[in-house]
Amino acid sequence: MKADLHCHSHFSDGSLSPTDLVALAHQAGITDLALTDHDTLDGLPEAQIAADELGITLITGIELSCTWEKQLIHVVGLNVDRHNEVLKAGVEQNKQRRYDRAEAMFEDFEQHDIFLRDTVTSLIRERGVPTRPHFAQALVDLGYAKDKKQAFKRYLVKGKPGYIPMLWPDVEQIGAWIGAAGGIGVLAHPNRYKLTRTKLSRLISDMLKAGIEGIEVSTSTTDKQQSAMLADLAKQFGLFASVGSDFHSKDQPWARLGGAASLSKELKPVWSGF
């Protein structure tokens, strides 16, 4: 078995249709693959299909954003049921509120006399939801930035043009949602948020608190110390353990699909909780 449980589709910021993301993953020998787009469950229909073709295990998911202490947090969920009602409504909620920002984003730019719209409509494919890496592509495409790093650097942050505040939803929300779908919930790739190890363990609390029971241990960016310390927080708080490499794009190699390392056997599986 070979697992990689977070990456994107064009129907978020990823480059690829679900279609060539599960034939790369085939290529790739990874058996068992969970789509997770942000805030968007659009992908799936397709993905599956192309799994089956594939004889490839596709597991349902999603990576939903939230705020805990005023932090913005993902956390994947996997093997949901995409028609839950719960879960749809709070996915079109989270859609919502992506949309509304970018509205107030293009508005930003335009008083900047940066017109961005038409390039941010086409890069979404009138299917995604628009995020922040669209509008940095957008940048880059129309020769505002030379590339997606300068871009972040001179827009999209705060105190430049393009920074809208996301007033997301808190992670007791997030759980609900996952729990409602008969999913299980995975905090995405901790070590981004550069957490302490005492605060990430208060986060984790919080979390189970929710119903959100796992940790991505294993990822493209976590280094051996890193997933060391990870393993040890799900093991000291009986986490399910995931792997995902949180793929976007060929032209990332820091997060090549199926490029984390295999979770350690003293760990329990998320897929094990399926």
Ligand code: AMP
The other form holds:
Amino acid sequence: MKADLHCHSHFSDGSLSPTDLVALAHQAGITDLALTDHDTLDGLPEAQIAADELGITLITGIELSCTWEKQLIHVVGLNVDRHNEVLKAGVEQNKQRRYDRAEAMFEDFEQHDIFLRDTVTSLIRERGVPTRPHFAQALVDLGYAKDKKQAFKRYLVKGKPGYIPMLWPDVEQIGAWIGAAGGIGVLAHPNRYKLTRTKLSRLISDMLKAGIEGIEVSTSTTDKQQSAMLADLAKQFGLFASVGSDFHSKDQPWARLGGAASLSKELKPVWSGF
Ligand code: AMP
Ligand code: MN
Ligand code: MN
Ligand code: MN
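Go ahead and give the structure of the form predicted together with this ligand, now that the form predicted on its own is out.
Below: every chain and molecule of the assembly, starting with the one above.
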């Protein structure tokens, strides 16, 4: 078994269609794949058809935006029932927040004489939810930045044009949506929040109270030392451990599909709870 339980398609900020993503997973030898687009379930039906054709196990997933102690946190919901009404209503809320934020971002950029609406809209087409990486790509396409990294440095972040502060649902709400849909919640890329171990432990305690019982121990950007620390926390709190590359596109070689190391044997893998 080779699992990758965190990746994106063009239904959010990934570059591939779900069909192409599943084909790439098959090539990479992945047997169990979760598609986890930001705040949308819309790519899952197409991914399921492709997975059935290639004999891959598709785990229904989503990456939900969440605010914890004023900070943006991502929680991946795995093995969720995508038809569950509570989850669907929650996802609609987050989607609407994304549309509203995009509108506010267009207006903020326009204050700086930067007009992104047409480019962003054509990048997203009808299918996807607007994300900051779409804005970053538009800034590159229109010559405001040489690459997306630079776009995120000059724009889109706190204190820069195009930054709109967001209040996402809290951990309790996210936990309730995932729980109602019979899924398991997993803290995404814990190393990216730059939290001390003490603060990370507090986040985990709050997550557990909300029924979110998993943590990504192996990701594309966790080094050996971080993975060991996360494995330690998983054991300490009795959490399910997950593995996810956070793949977005082929031009990000630091996050290859299937590129996250497999979990060590003493951990409780999240799929044991599916
Ligand atoms: P959003 O959820 O729309 O606010 O966008 C968040 C996404 O933007 C993350 O999942 C990353 O993929 C990407 N992102 C955030 N910060 C940066 C950054 N500094 N450089 C490149 N990508 C970033
Ligand atoms: Mn992303
Ligand atoms: Mn994320
Ligand atoms: Mn992600």
